[in-house]
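The data below hold one chain only, encoded as structure tokens and taken in the form predicted alone.
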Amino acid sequence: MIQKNARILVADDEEIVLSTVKTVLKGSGYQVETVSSGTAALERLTSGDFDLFLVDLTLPDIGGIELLATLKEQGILTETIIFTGRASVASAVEAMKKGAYDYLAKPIEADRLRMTILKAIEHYHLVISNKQLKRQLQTLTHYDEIIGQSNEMLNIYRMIEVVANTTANVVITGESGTGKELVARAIHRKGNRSEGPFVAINCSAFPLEILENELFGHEQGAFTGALKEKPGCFELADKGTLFLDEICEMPIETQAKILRALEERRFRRLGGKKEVEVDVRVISASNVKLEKAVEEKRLREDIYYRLSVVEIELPPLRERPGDINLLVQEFLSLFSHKNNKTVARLAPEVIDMLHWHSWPGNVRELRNAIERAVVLCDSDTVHIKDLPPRVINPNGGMIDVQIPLGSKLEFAEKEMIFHTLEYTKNNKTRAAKTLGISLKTLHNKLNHYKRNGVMPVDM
């Protein structure tokens, strides 16, 4: 589809080439300007916005590849196509390495020129759109119901934006408590099925017979106690989204029936004779990698390929510590309001402890910890006594260090440092605070141990 407002600059020192290219492109509906030197081209590109730059490889003053490098250095956004009457593999390779969209040999066929330009302009607008989206997302602290502003979460937001309006099935992986259902709901709400239903089912919550009944429903009289017909999740999610949580826990027998429903968009209720047609987008989730589940024969290979067209992997909370303060403030406000309290802040040592904790339960564990702290807090400030014991002393707070009698002080110090790092899971900031030394001092001592060949390989 032609971008009607697309602006193209053509630079060549042959008037016949400029005239021919301009006629072809204007006839296709583009706005075209021409210049006969590299200097003039650079001046126009600096002062105006162009979607596409067509430039000869060898101009009298500044060549095409040199111009391309200058545009990249100055951050001038335009897609560039280089053409020449003296084409060579070496110059083509160099042009593509410098960032050219394509490389065309003269004389250029009109149809090929039109097709290449169409694709180049589409690519340009996609790049611009992605850059604008990135700028918009970088200011966010909340995205739908998801909280986070770390680079890891911004990447997740971008993935959601990309897949939301597609028909692709999506699988979301990540540890328990990372927010897989929140991501699924965000994909649904941001997409073109947002007016349809969002139906979620936990595949690990039901035995085989009940799970199939929940998924596909049943007809009246299908089994003892089936007094009336019941639609299943596939029917309830028609024109919307079906979220299959813990997909790897689904029995193999049910996976085969799910695969048929996905491929044919139809199925039979339990005890039914006629097929029910549905239009459902499936988003699935698992706390284990689907490839591993396939290897372990817990997931059929064919359903794996059907479900995981796009995979979104959520990072654990310990890998995005920059979001902890943001999450804490959100939960503090939420639970203070719910419990009619005025808890507004955390004591400094509490903040440190929250950053030290490894959060095996991820965001869900942090949420529960803050809720407990708010409930138990007797002032406007959360103190360590208000936190759950598992956060205060995740390993019981004991470090067993064996130091033989008569050991030198340097040996004892080294053992204390190494054991403390092991206890803090190599968190050097926490280790330094536990040892009562500065982070710089700890780094200096570790560098000393490294130089002397006594540093453990995993530190």
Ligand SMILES: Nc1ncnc2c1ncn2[C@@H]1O[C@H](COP(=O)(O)OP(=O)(O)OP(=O)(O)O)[C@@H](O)[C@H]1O
Contents of the next structure:
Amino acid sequence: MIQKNARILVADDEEIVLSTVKTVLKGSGYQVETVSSGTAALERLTSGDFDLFLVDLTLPDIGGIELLATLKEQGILTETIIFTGRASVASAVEAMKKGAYDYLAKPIEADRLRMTILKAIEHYHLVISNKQLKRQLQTLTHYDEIIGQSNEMLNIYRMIEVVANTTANVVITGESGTGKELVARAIHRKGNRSEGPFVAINCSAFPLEILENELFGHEQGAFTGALKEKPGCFELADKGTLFLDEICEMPIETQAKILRALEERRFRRLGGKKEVEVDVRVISASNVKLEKAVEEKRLREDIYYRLSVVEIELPPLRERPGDINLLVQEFLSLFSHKNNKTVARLAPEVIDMLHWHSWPGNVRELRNAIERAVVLCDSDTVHIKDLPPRVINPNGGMIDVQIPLGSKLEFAEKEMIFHTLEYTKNNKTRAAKTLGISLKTLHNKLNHYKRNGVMPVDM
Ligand SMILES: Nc1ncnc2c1ncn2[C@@H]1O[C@H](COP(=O)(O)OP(=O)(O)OP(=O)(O)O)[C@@H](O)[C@H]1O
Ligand SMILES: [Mg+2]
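Moving from the form predicted alone, what structure would you give for the form predicted together with the named molecule?
Following is the full complex, with the preceding chain placed first.
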């Protein structure tokens, strides 16, 4: 299919070539411009938006290959096709190695020209959309309902984009509050099952019988009290996504049943005789690593392989401090709006405190802290008094460092450094920040202690 708006620039020093090519291409519905020198071509290409550049290998000023090199250097993606006289086919092949899309030998046949151009423009659009996707993801601060701009989160967005349109079962791991359910929903919404249902079930929330009843449903009279038939999550999620939350908490017996249902894509309701066919994509989540649960015999190895075709591991918030400010801003405006308030800022010491805290409850904890702060706040700025006590005083009080009077300054410094590292759980970036020194200085000092054999903790 011809891309109607495709723009083509043709550069040749022979007027007859220019006019012939122009007539053919205009006849095919393209927008065509012509120039007769390399300099003019370069000028047009750097200012204009051309899909395709047709250029003679030899021009009086700048030749085709040199032009091609300049385009690549400047990051101009316009696809290039080289015209060549019969004698210079070898150089045209050379040009292709340097990134030209193809070459056409003169005299140019109209049909060949049309075919080659069609393919080159298609290729150009493919390259452009790939680039755009990459760029779009690279500058994202939000993806679906997920907020985050750190490299770690951008990688997660890419993973979601890749798996969304497949049927591969995905397992999402990460500490509590890192956004596992948000990611599961994003995969569902971005994929080709988005029109189907998203059914979530928390496997740790029910004892075995009730869990199986929830998963597989039952027929009327299956057990005392089963007055009506009831479809389970598997059936409800047909043509959509089934989200099995806290998968490692599922009883081993139920795991065997789930495995069978997944492998055979059919199952029986409790008390049922007939098999129900289903087409579900399973996304599961766990806040313990699945390998560990397998080792501990809490998760069957076969179900582990079945469920974790792709594993997405969400990093804890403390490992992506770059996301804290962004999340805070988003939550401030969300909760200001909800509470009819205009809390827009944080006092500088509050910002420090938020970066200092290790956020064991991850984004959920941060979200709750900001909600609370907005509710309690009596001006447009959040102050320390508005923060939850555990954020202000994470370990129930700062660690006291005792340095006997009469100690050498060097000893005092060493004590401060080691205790701070202990407090930051060996997180050197945070320790350096707390101590008010650069990370490099901290490393230098630690190396110095190492050389002198005074390293108390394994650092
Ligand atoms: N990156 C994020 N952007 C915005 N909100 C987030 C993000 N991560 C988590 N949240 C919010 O934090 C809360 C917890 O998220 P979610 O339920 O997805 O976490 P989880 O990993 O499933 O936690 P748990 O293991 O405790 O079930 C939700 O309110 C969610 O909206
Ligand atoms: Mg969850």
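Residue numbers count along the first chain shown, from 1. Because the structure is a prediction, the values reported are computed rather than measured. For the two forms, the rigid core is made up of the largest set of C-alpha atoms that agree within 1.5 Å on superposition.
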Gln74 C-alpha moves between the two forms by 2 Å or more, core aligned:
yes
